[in-house]
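Presented as structure tokens, the chain that follows is alone, the form predicted on its own.
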Amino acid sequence: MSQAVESILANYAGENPGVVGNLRRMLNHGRLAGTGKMVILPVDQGFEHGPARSFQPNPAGYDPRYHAELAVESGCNAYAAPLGFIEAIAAEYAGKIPLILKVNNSDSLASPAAPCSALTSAVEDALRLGCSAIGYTIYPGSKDRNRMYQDLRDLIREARKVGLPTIVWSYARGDISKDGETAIDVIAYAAHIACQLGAHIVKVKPPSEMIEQSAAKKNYESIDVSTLEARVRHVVESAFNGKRIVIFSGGPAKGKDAVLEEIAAIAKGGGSGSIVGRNAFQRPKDEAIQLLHEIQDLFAKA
């Protein structure tokens, strides 16, 4: 038993036994076992971009195998994707390692009134797969928030009957300007809804020093945003004063050292760590693999 696995899922005390158990064992999978820190490969790019758009800078990408391969020799703590590239591969590699099921997703072929994902796959679509958890998208912000947070609700009352934990990414996206969704205010406050709603990891966007909301600027004086290093300090301090994991997205496709510095501070912050996509996926196998081993060696030494 690992020390720093069981401090964290401590603070998971009231949750039935199968959702505690999937929680260690992707928190004692790949090359973190044991360190309470998380990296994680998803794989929802090519529903949400297109394929050309998130395949094609490394076109081995295209073939759903490819992606589970790439999550097991790296050492990933799990793989996240959508129902197809799951059922793709979920025989030859259930049981290898923890899998999540991305139970919504949505397009980028039109622009919706209101941002909204579509729930593309269920709860038992996950038992079947023999998948660790579900995850869902919620878009505070949205005028469609609301019935996101619903459908949410019986989701998580759904998988926790069955055991399986449920992973929130928490996008803050509608009537909040563009700069505004990586704000510290609307990150921490996006943090802060999906644990409110049930989440047993939250994944969130690095938060920018930007305020977005002009009834939080005083109250943010007296915090510390200056560095990412705070910033990520303050949302984890939102996520329960640090009592449920917080991970942060990879974004889009930036250089190595770019990656690796906003890594480090992530760490430093006290984040949990990373849900790295298209920076892995879209460089060369080796390349990907060197990457997410010095990603994965910022957390194990933070």
Ligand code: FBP
Given for the second form:
Amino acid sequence: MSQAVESILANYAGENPGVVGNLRRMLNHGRLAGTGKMVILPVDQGFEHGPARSFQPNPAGYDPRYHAELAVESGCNAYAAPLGFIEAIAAEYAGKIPLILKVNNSDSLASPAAPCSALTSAVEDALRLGCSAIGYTIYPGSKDRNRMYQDLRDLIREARKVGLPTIVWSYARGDISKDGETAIDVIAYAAHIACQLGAHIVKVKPPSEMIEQSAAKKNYESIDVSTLEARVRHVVESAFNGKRIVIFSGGPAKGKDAVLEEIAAIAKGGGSGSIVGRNAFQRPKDEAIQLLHEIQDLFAKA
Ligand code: FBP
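Switch from the form predicted on its own to the form predicted together with the named molecule and give that structure.
Let us now look at the entire complex, which starts with that chain.
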């Protein structure tokens, strides 16, 4: 039994044994097992951005099996994907690595006035496929946000009833500026909203130094947001003072040094881990495994 994991789970003490057990399963899997940190491979970019933008840099990624294999071989804590990719691999991989079913998705073929993902699968599918959690994206900042929050309320209730935790991708977009989507006040707010909605694990983008909301500027005068490490610390504080697991996304593909520099700051700032998609699967497999190992090592020694 890992002390680091059990002290994180103590923050979820009101939850039922199924939810706690699945969180424990994810925290105790892969190269980071027992450290209290997690690195997850998410592959929903084919749906979100399109297949060529996602998989042309490394065409092996057109095959759903490739990603499950990469997640296992690199020692990730879990693998997250939409229904089709999970269905394609679940018979072979359920039980080999915790699977996370992404139950909503949006494509980039239309430019809606109000960003909102469609419900693309259900809690029942997650159970049938042997998943350890469901994943759901909210877009705080969208005119449709209240509908997403209400759908999430229902999904969390349903998933909890059958012992599944919920991971919330909290991505502000809609009625805010493009740069503002990653402003520190917006990211901290997005993380907090996800926690208030009952997320067991929150996923946000790494925050920038910008302050988007004029009403928040005064308060940020006394909050250190000068470095990524400090900003991550503030996001973690905003997520119930570190009582919820907060992980940070990898973003578009970039050079290895830039990825590792960002992860080092996230790890030092108290982030619980990373969910790295394009920076992993768009590289040739051996390079991706090497990079994921280096990312995991940064969290392991944080
Ligand atoms: P990446 O590491 O590739 O950024 O993946 C994380 C992720 O949250 C994916 O799950 C999702 O498809 C993508 O980012 C969304 O990115 P964007 O907000 O740029 O469309």
